[in-house]
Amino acid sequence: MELMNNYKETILIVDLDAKQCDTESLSEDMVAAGLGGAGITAALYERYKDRDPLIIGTGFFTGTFMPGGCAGVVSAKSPVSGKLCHVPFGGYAAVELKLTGFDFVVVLGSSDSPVRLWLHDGLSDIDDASDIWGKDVWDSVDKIREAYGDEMIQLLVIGPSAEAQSKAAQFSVNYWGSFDKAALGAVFGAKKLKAIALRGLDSLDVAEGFFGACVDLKNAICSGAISGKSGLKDIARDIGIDAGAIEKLASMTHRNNAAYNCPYAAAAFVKYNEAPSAMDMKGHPAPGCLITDIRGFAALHGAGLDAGQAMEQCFRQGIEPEAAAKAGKTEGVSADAGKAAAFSTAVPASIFGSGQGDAWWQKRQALAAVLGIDPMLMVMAPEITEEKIVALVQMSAEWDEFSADELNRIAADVIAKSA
């Protein structure tokens, strides 16, 4: 087995009680047992569960040429279910984490004062965050980037809702919320961990033939189930979102955004403070927001709220949108709002006719969480077969012994250990 094509081979252990960071090696045995992502975060959770760990991990293919290889996972005990949950995060943040030089981050204990974790160039710092504790997500992102002097910094950050440890809270990826419907943002809050700031300039090696095989898979995906589809609105139509919510989304959409190396643009940047067609970069300072959670948008629209404005308030405060919709407002959300599952229910079970039942969806989400593949793409693209996954694992890690049986064992193990 060769790990340099997939990992930086380092696990960061952050002890907030002692305000200390240490590292340990990501071993071949750990990868053989869990492959990556949730397969390893689940094992780390078991090792440290007496200290209520919050674990952030990258997948086997995160940051590689694998189509959709953009995802990471945050694993912790959900305040909603009381069980281990895995929440995906993507965009560019998970790739940035791996390229900082750390594949996994285990956060133990809790701080006696607000802190932020700064990971860059193989270095880790626990910095004071008293200046941004109590500030909303958008202000916090701006101030952290200003403090470290880099607009490209990627962040996992919380707002006032998570600081108060609300069960309606979620962590945010930069400004735009997340797929966190398990209140893992409240776990950040309980630890007084305001943010994890990431800037990675490292790189991964590439196994011979891997790039070409990934291009072939990307071409198969683009000519397959997603062919002719475009943006979040087509996903919404396919999963039966209310026509009024889809019309509202379409009328506000300025552009569709794709995550790192993802062949489908599954996020919509919507404008409601200026015309969606406006291209002037000197327009309104906050023209709109980026929507990835179509169920949250639809729920707010269904509650009679201006969905765009309501999503912005949810993003600013760090509130999960469906929980806000249930309360009928975007502040003062009841503590028991929200729901949790082993994997994020923000990812629909069926997109473009791909749904084959709950067990199928759960396995595809487990594989996405282990491999670091965008969880939406795993549901949208049946072309990402288990046979293809096995072949790419074998090629990327020069690991001829890896088999479909091992892949299925790892997925089943993650499901069994989780909510």
Contents of the next structure:
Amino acid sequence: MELMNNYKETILIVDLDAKQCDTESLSEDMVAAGLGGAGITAALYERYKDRDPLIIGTGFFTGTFMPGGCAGVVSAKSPVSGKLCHVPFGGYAAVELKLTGFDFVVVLGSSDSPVRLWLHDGLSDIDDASDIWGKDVWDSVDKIREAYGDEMIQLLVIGPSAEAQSKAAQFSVNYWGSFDKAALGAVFGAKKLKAIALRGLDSLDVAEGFFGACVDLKNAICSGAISGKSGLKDIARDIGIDAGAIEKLASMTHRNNAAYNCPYAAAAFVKYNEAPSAMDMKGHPAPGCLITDIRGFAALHGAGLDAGQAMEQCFRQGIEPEAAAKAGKTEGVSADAGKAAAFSTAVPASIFGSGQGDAWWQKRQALAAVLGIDPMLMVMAPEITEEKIVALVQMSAEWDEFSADELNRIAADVIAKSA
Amino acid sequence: MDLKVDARKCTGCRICEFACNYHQDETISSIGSSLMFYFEEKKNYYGMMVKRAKTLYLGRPEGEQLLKPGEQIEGAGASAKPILLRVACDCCEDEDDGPLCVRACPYGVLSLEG
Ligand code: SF4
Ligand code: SF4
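Given the form predicted on its own above, what does the protein look like in the form predicted together with its partner chain?
Below, the chain from earlier opens the complete complex, with every other chain and molecule after it.
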């Protein structure tokens, strides 16, 4: 097995009680046992569960040429369900994490004063965050990027709602919220961990033939089930979102964005402070916001709120949008919207006719969380077959012994250990 | 031949940068790429820059622009500066199956023209 094609081979252990960072090696045995992402965070959770671990992990394919290889996972005991949950995060943040030199980050204990974690170039700093504690997510992102002098820094960050440990809170990826429906943001808050800031300029090796095999799979995906579909609005139509909410979304959409290496652009940037068609750089400094959670958007629309602006308020406060919709307001929301599941319910059960029932969805989500593949793409791209996954794991890590039985075992194990 | 960017079709997936890096030094990363994504996140303003041998090509949503050495990259932000230190695009002349960034882009944004 060639670990350096997929990993930087390092686990960071952050002890907030002692304000100390340590590292240990990501071993071949750990990868053989759990492959990556939630397969390894679940094992680390078991090992450290007496110290309330919050674990951030990259998947086996995160940051590689594997189509959809954008995702990481935040694993912790949900304050809503009391069980281990895995929340995917994408955009560029998980790739950035791996390229900082840390594949996994285990945060133990809690700090007595607000802190932020700054990971860059193989270094880890626990820095004071009193200056941004109490600030909203948008101000915090701006201030952290300014403090560390780089606008490409990626962040997992919380707002006032998570600081207050509300069960309606979510952690945010940069400005735009997340798929956190399990209140893992409140776990950050309990630890007084305001943010994890990431900037990675490292690299991974690439196995012979892997690039071409990934391009072939990407081409198969593009001409498969997603062909002819475009943007979040087509997903919304397919999953039966209310027509009024879709019309609202479509009327405000500026551009559809894709996460790292994703062949479907599943995020819609909506503008409400200037014309959605405006393409010029010199426009409104904050013209709108990026929507990934269509159910949250639709719920706010259904609650009679102006969905674009209400999403912005949820993002700023760090509130899960469906909880805000249920409460009918975007400030001071404390009750959660529903029950937290092992994998994020922000991901639909079926997109473009792919769905094959609950067990199928759960396995696809477990695989996404282990492999670091975008959880939406895993639902909408049946071209990513299990056979293909096994072949690409073998090729990527030059690991011929890896088998379909192992893949099944790892997915089943993650499901069994989680909520 | 030159690499061209149809910036309005771009979705910001950034795999072109990583593919170019692979062409330039056989690893996956973005820092050695001749292509660079520039991004003003809060405005969702983004485009691609290409370091060519004698010029810098900007593929922006409002149109294309060619800069000569010494000319300012207006408004592209601090994230744009490192491109000047990068190795120039060689159009992947030694790649049998064509330019890696073009092959990797899922949205048909990039092409070799001229
Ligand atoms: S054509 Fe080749 S060298 Fe030029 S930007 Fe694309 S990948 Fe890089
Ligand atoms: S690969 Fe294509 S869509 Fe993605 S950032 Fe590059 S040019 Fe844009």
